[in-house]
Structures are given as C-alpha cells and as structure tokens.
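In structure tokens, one chain follows: the form predicted on its own.
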Amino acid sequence: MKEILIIGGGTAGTMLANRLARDAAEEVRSGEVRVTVLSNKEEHLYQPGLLYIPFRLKKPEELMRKVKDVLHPSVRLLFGEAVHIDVERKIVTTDGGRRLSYDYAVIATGSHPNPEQIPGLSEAGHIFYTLDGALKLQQALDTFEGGKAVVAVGLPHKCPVAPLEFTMMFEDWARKKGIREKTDITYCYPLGRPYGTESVADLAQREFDQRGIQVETFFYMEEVDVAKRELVSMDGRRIPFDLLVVIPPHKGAPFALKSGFADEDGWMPTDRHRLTLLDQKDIFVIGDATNLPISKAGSVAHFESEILAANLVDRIRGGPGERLYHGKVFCFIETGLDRATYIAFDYAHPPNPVTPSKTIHWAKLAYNNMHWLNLQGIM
C-alpha cells in the first residue's frame, strides 16, 4: 500500500487530501492507496472570512466546521501535532508518541501571527487574523464614536491584502456611521509605499489619498507604549491612537520550526515549480509553509493543490509526475463595504487590479460563501 501523509487539515491539507481521494479513487478503493491528513484542530476556521466578523459582516459560526465534515469520507483522519520526521526510516512522530509511515509526505501546516513580537500590542491594541482577536475588535468597533485609528502592518503574513481591505473597509464602515468627520485614519507600512508590489501599492495609495487616509511608510513596528497609548516604530516615530489595530509578523508552524529544514522564521525551503522540500524528493510542501515568493493565501494552496494532486496520481501509477507549478496567484481586495477589485498574477506576470466594482464584491462574496465545495476540490 502506497501512504500519502499529509500534514496539517487547514485549508490546503484539506484541499490536497479531496482532489486525491477523487482523483485516485479507484486505488483508494482498492487498498492500493492510502490518503491521511493528520490535524491538530478538530475545527476548519475559513480565515479570510475574519476580515468581516469585526464589521458584523460574517458570524463565527458561518466560518467553521469540523475538520472530520470537510474531509472525503475515503480520507483517513487522525488528531495530533506532528514532531518529528525522520526522512531516512520516512516516518513522522507525533506528540503521543504515534509513528506514522509515509511513501509520500506533505507539509502543510500553515502559519500564525505573531503577536508577542509587539510588545504591548496584546494589552493595547488590536488583531483580526484569529477568531478571538475578530470578535474583540468587533466589540471595539461596537463603541468606537471617532479618534486616531491605526493600521499598522508587520511582515511577512498571510492574506497579503487584508490590512488594505480593513483600512478601505474600516474608512466606508466610519462614514456609514456618521463618524468619519471625528476619524483620523493613519494607515503604517514597513516598506516605501503601501504595498509590496507597485501596481496595487498605486491603486491602495489613490483609494487613500481620495478618502484622506494617511500614510508613514518605513515603518518598523517596535512596540506598543500603553501607558501613553502610542505606536513606536524602530527610528523612533511614535504615533498616537485610540484604536490600533495591528497585522503582527507571521512564522511557521512549531513542527517546521523543529524539523531541522526551516529557516528561523518557519519557512519550509520549497522548490517553486515541483513544490518538494529542498534536497527531497518525495517529501512536499503547499500552502503558507512554503518560503515561495508569492502570496500567503487560500487561492495559493488551491492551485498548488491541483498540480500536487495530479503528480502524486501520476507517480502512484508509474508515471513521473513533471506538472509544474508557475505561481499562480487570484486575490479578490475589497476596497470598501460594497466594491472590491480583483489581482491575477505568477511568476512571470505581476498583477494589475481593475477598476473597483459593485460586481467584484458580490462576487467575492459569493467566492466566500463557496469555500466549502472548493475545499472538495469540486471548484
């Protein structure tokens, strides 16, 4: 029996062990093939879905299901945070001490804010990259009546345009509350524009300067003075706010910080079109674990996904398995609480969003809420 472990049940595990469960479903069926995720969540949170819930847009129970209702029923299921992978004997050890056997290995065990690199910012200010910190910045929102609002933007972390999607989103949201005239909105970026690439670093930097956003680039976050209730940057800026809100640094998991293969932030090294771990050849790596020069972001991991799945097919039927991957990224950017663009790009093509539209956001909204069969590999 040929394994297929794959490591980790968010967004692009899940996505992995469905297209394969289909694909090769003829030697599932058959005892030949054997597909297993091993999870350390019971739960599938839908985390671009955070971005609405402090706007009262989305209810957590609308982002969550259980990890076993989103698996094909092929797809063998077991709980446990893996901790070692020993690539010799090709076997993963999971911290109560199960050993599990692979012929083929996946790593996709995501990434995390890092919040605790602020110091202060759990105390003061703001984050909506978990569900917890969501719902506390809805309740601030909830009593916020005007101020100095801050964004302020550590790197690198998942979702890429979600802080411009907040700020744009945040500005609509104090207008419709009739408290935009009372608003001070300073949005803080660690690079010399609002945005790493220069096509949507423009459209962010119109969209802002046409609602009167204000922007402090090269600004490294160092920490969060409670006492005086400012922002300090690393050159000693220090900016005043009544309501932070902060997108801290991300990592990697704990077990890609512990394998011995990551770097010191968690990032797994990734060949950029097979999607194999450094110097291996049938260990793999998708989604947010990778250290690939493109976005950390669910469309990532469903095209990494596609192309994964068709090669360990292949490889299990004898073939060589030579489809590349080229990069290729979709990202839908809301631009307030009724319009939202859209970003397509790879390796070779950086993106270009179009005009702001009506249209665009319905259909970001309608993407969202077909999550759940594109986690079945259907989409």
Ligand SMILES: Cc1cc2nc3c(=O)[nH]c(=O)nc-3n(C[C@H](O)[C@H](O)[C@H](O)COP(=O)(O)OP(=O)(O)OC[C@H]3O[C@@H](n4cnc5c(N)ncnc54)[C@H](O)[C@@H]3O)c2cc1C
Contents of the next structure:
Amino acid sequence: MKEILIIGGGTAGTMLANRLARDAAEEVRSGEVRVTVLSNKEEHLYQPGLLYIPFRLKKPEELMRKVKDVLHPSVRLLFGEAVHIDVERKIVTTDGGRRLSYDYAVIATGSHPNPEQIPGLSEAGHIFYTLDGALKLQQALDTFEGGKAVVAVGLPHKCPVAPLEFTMMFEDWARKKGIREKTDITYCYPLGRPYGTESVADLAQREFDQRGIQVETFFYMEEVDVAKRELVSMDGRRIPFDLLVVIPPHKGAPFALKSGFADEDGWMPTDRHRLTLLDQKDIFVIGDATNLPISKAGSVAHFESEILAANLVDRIRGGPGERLYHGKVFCFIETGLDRATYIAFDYAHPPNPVTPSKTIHWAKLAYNNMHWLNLQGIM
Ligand SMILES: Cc1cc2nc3c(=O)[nH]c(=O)nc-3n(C[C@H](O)[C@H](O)[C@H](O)COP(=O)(O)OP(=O)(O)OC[C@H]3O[C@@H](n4cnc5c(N)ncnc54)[C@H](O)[C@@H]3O)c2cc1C
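Please show me the structure of the same protein in the form predicted together with the named molecule, now that we have looked at it in the form predicted on its own.
Entire complex below, previous chain first.
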C-alpha cells in the first residue's frame, strides 16, 4: 500500500487530501493507496473571514468547521503534532511518540503572526489575523469614537493584501459611523510604497490619497511604547495612536523550524515548479510553509494542491508526475465595505488590478461562502 501523509489540516492540506481522495478513488477503495492527514487542531478556521469580524460582518461560527467534517470520508484523520521527519527511513514522529511511515509526505504546516518580535505590541496593539485578536479588535471598534488610528505592517505575512483591505474598510466604516472627520488614519509600511508590487501600490496610493489616508514608507517597526501610546520605527520615528492595528511579521510552523530544512524564519526551501522539498523527490511543501517568492494565500494553496494531486495520482499509477506549478495566484481586494477589485498573476506575469466595483465585492462575498465547497477540491 502507498502511504500519502499530509502534515497539516488547514487549507492546503485539506484541499490536497480531498482531491486525492476523489482523483485516486479507485486506488483508495481497493486499499492500494491511503491518504492520511495529521492535524494538530480539531477545528478548521476560514482565515480570510477574519477580515470581516472587526466590523461585525461575520460571526466566528460562520468561519469554523470540524476538520473531520471538511475531509472526504475516505481520508484517514489523525490528531497530533508532527515533531520530526526522518527522510532516510521515511518516518514522521508525532508529539505522542507515534511513528508514521510514508511513501510520499506533504508538509502543509502554514504560517503564523509573530507579535513577540515587536515589544509592547501584545499589550497595546490589535492583530486581526487570529480569531481572538479579531474579536478584541471588534470590541475596540465598538467603543472607538475617533482619534488617531494606525495600521502598521511587518514583512513577510500571509495574505499580502489584507492590511490594505482592512485600512480601506476601516476608512469606509468610520465614514458610515459618522466619525471620519474626527479620525486620522496612517498606514505604515516597510517598503518605499504602500505595497510590494507596483500596480497594487499605485492602486492603494490612489485610494489612500482620495480618502485622506496618510502613508509612512520605509517604516520598520521597532517597538510599541505602551506608556506614551506611540509606535516606534527602527529609524526613531514615533507615531502616536489611539487605535493600533498591526500585522506582525510571520514565521513558519515550529515543526518546520525544527526540521533542519527551513531557514531561520521557518520557511521550507521548495522547488518553485515541482513543489518538492529541495531535491527530495518524495517530500513536497505547499501553502504558506514554502519559501516561494509568491503570496502566502489560500488561492496559492488551491492551485498548488491541484498540481500536486495530479502529480501524485500520476506517480501512483506509474507515471512521472511532471506537471509544473507556475506561480498562479488570485486575490480579491476589498477597497471599502461595498467595493472590491481583484488581481491574478504568476511568476511571469505581474498583477494588474481592475477598477474596483460593487460587482467584484459581491463576487468576493460569494467566494467567501463557497470556501467549504472549495475545500472539497471540486472547484
Ligand atoms: C486575515 C486574513 C485574511 C486572508 N485573506 C485571504 C484571501 O482573501 N485570499 C486568500 O487566498 N488567502 C487569504 N488569507 C491567507 C490564507 O488563509 C492562508 O494563506 C491559507 O490558510 C494557507 O493555507 P495553509 O494550509 O498553508 O496554512 P493553514 O491554513 O494555516 O493550515 C496549516 C495547518 O497546519 C497545522 N500545523 C502546523 N504545524 C503542525 C504540525 N507540526 N503537525 C500537525 N499540524 C500542524 C496548523 O495548526 C494549521 O491547522 C488570509 C489570511 C488571514 C489571516
């Protein structure tokens, strides 16, 4: 029997497992292949929905499902934390001491914000990238009656456009609440423009200019001065705030860090086309866990899992499994509470956002609701 072991039951791991269960259904049914997901969580959280929680546009229960309920019934689900991978013997060990052998292993352990990197942040700032953080920010917005609002970004982080989305939604929200005139908004970004890619930075700058949102460029966060309520940059700039929302730099999972393969921030060295871990031909990395020069986004997890599932099924059937991933990404971008645009790009073609519209906003909302179908790997 061929064992396919997927470490991580988030977006990438779930999509891949479900695609394999369907595309290799015959082999799974006959016992030639077993697909296993090792998950350290019982709940699957739809993270893109966190963007809406601070504005009370989504409820937590709309974003959560049991991992067992989003996996195809033929997928074996094990709970536990992978703590070691032995590539010679092809064994993954869990925190409970269980040893899982594999023919093909897939690392889909994601990424997470690392607020500890910025002293003072946890005491005085808000982070909507976690459910707890998004709910605390919701409470803060409930009582916010105007003042200095600061959104600050550290790199790298997942969903590169989410900080821009939050800022534009917040501006719109303040206007609708009738407190815009009493609210200053400042966006702090570490590069020389408000986004890495030029076309998206231009769009953001245009929107920010029209709506009176200030931009602080080359702003590397050093610390939050909790007593003075100021955000301090490495070059000594101090930005006072009444409300601080931070997207801290992210790291890869502790498992990746300890695996001996990842760089110091936990990103796994991944072949940009084959999605293999370095030159390992039976170990793959997908989703946020890779060190690929593309967005850490659910859409990337989606497109990568499509390619990898096709290759694994082909290899199980004796083929070479040589389809290549070309860096495909698709992201909606909310530009307010009722307008959005989108970008689609790959390694060779940069993004070119279209004019924001209500129609695209509704498409994004519809897409959010389709996440659970999307996870099944049928879209
Ligand atoms: C606020 C916000 C908005 C976003 N908006 C968008 C959007 O609009 N569009 C978009 O495409 N993307 C968006 N994203 C990004 C998207 O959610 C992620 O890129 C996507 O979830 C990555 O999938 P993943 O499977 O790599 O990681 P995850 O979905 O995070 O899953 C990783 C899983 O692995 C588990 N794990 C980690 N270590 C181990 C271990 N050792 N053993 C077992 N399990 C382990 C984790 O607990 C987790 O369950 C957004 C994210 C946030 C936070």
